[in-house]
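Here you get one chain, nothing else, as structure tokens; it is the form predicted on its own.
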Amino acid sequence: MHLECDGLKYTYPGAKAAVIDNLCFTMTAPGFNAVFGPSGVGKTSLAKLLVSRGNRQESCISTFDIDTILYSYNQERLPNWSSIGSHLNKICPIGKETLKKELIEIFKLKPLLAARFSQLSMGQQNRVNLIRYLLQEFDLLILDESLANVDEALRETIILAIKTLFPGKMFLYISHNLMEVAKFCREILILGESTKQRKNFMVRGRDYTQGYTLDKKAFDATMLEIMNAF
């Protein structure tokens, strides 16, 4: 697997500066990698990007090996005519049903399976959502924000099993979580005012995978690497 974007430039209709300029980087092999930066730096906007690579050929922008990507964002909604394990139940493939139960049970939705999408909190929402993703065929998933208002352990415990599911998948986390991102993520993309004009900003993660000890050190030390990229 191979994603990569070598001079990609992006400026909204009627702006005068671009959100994303001469952004060069490559990421490769499945996993999680991440998007990280302040709100506003185009995090979104190359998600989006990536996603239109589909409809489109963006000459900038390349890949091997990834032919669906998919987008997952945060406080999408869904019908609200039905109850969530109906509507989970008519949108699974055949043949993933054994996966939607245990994505329902690792997320810990199985109680709310009879409430309709508007009485769940928003991070209940995210949860729906991130498995609707999932049950579907993909190579690159992006999850922007994806887990946002989902408890610290819970998001610990949902990233883990994502990465043990689909170990030969590729994901894009984009967060403003730095703890998150520098711990589970391999190849973490700085996004920023003070990185703009940098050909390409890359940082190692720590990658951690249930069973693995994480180096405290280590971890300190990519945390850090991170801050000082801005």
Contents of the next structure:
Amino acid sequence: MHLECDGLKYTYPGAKAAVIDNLCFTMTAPGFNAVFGPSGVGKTSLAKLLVSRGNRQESCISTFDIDTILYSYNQERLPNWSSIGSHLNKICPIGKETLKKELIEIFKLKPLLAARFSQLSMGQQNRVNLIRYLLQEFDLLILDESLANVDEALRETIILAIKTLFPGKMFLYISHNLMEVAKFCREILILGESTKQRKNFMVRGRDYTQGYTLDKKAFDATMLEIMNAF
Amino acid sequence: MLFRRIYQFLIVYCIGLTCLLAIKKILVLSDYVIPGIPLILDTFGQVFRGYFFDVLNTLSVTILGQIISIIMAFAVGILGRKSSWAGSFVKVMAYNIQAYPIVALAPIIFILLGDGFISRLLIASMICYFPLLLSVLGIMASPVKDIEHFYIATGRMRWQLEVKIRAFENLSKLTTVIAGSATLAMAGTIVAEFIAANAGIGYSIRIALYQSDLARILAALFMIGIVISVYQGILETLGAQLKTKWSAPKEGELL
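Next, give the form predicted in complex with its partner chain, keeping in mind that what was shown is the form predicted on its own.
Complete assembly follows, chain above in first position.
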């Protein structure tokens, strides 16, 4: 599994400056990777470019062993005409019922299955939405703030569970949570502002898995490396 | 909703009547020009039954015409929702045709189809069809990205689901437009009856007009107002019930 960008550039129609300018990075194996950076540096734009890679002729994005890329974001909604349990049943592919049940347990959504989407809190809504994507066939899943508004402890549980349940998939986690990114992600793409000298580069995260013991010194070093980018 | 519609109409009607009576008083006009309250009440008593059935006759054409235009508007709106050339063609056609006053076509319809039910129905449908079509087109052509994204990304999107999502998300708008189009359909039917039909409240108004009988016209307006208020109230109530049934949870309440 391989994801590579070589000199990716993108300017929004009508904009003077490119939101992504000469972006180069490589992610070489399945796992939980991240895109990190301040607001407006092009994290979501990069995600959308990755998803639409097939539609672009002069693509600077190359993939190997990645056929299906899905993109989930934190403002997605489910139709309110039936309960979330019913929605999850409808979109669950045949043969993934056990995984669905397991995810519902891990994401602590069992008591809410009879509720309509509009009745849920924002964190609960994001959890339901993420389950929908995890049940689909994908090689790379981009999680654009997909766990926003979820409490920290549950977020950690969910990320660790995803890493355990989907070891052969690649994830691209877009988040503003420095500690989380440093702790759980393997490769972290730091997107800097275009005015900075060092626009973008890769940092190796701690990539902790279930039952981890925190190496405080190494963890602090990773966080410092990321923070020094800004 | 139903009662609110009725008392709102009664308030407007009373204000209008008071203005008329004030003009009568100020200009010292005779009962022949603007009838006094006793004459109006007397006329109401005489024509109430006849006019009631006339309004029901008009309403039946209105409802049928509205149903036809709703079906047509949804069919064309669903076809025209895509940004393909066919969709663009439908939209451009709809925007251009609705800019033309459809009532002006009424004489052609009467020449071709003659007096009677079909002409009334056609004019009623045409008058409320285009505003409905524009609303339905606007709703159906606007993606609900936050909901549709998942279904598109996972290849689950079908046209039926797309229409369902967009209709559901705009249910309030749709019910308001449908309730509002009832007035247009009623106006279309009355205009048709007024021009050349041989039944309905518009036909009765035409007779009263030729007799310069303002009391009868006021009675007819009262009957039309009450009946259309009830009809619109029922439509709004049905819309609200549909929305509640379709979207609200079985327990608790939405904030």
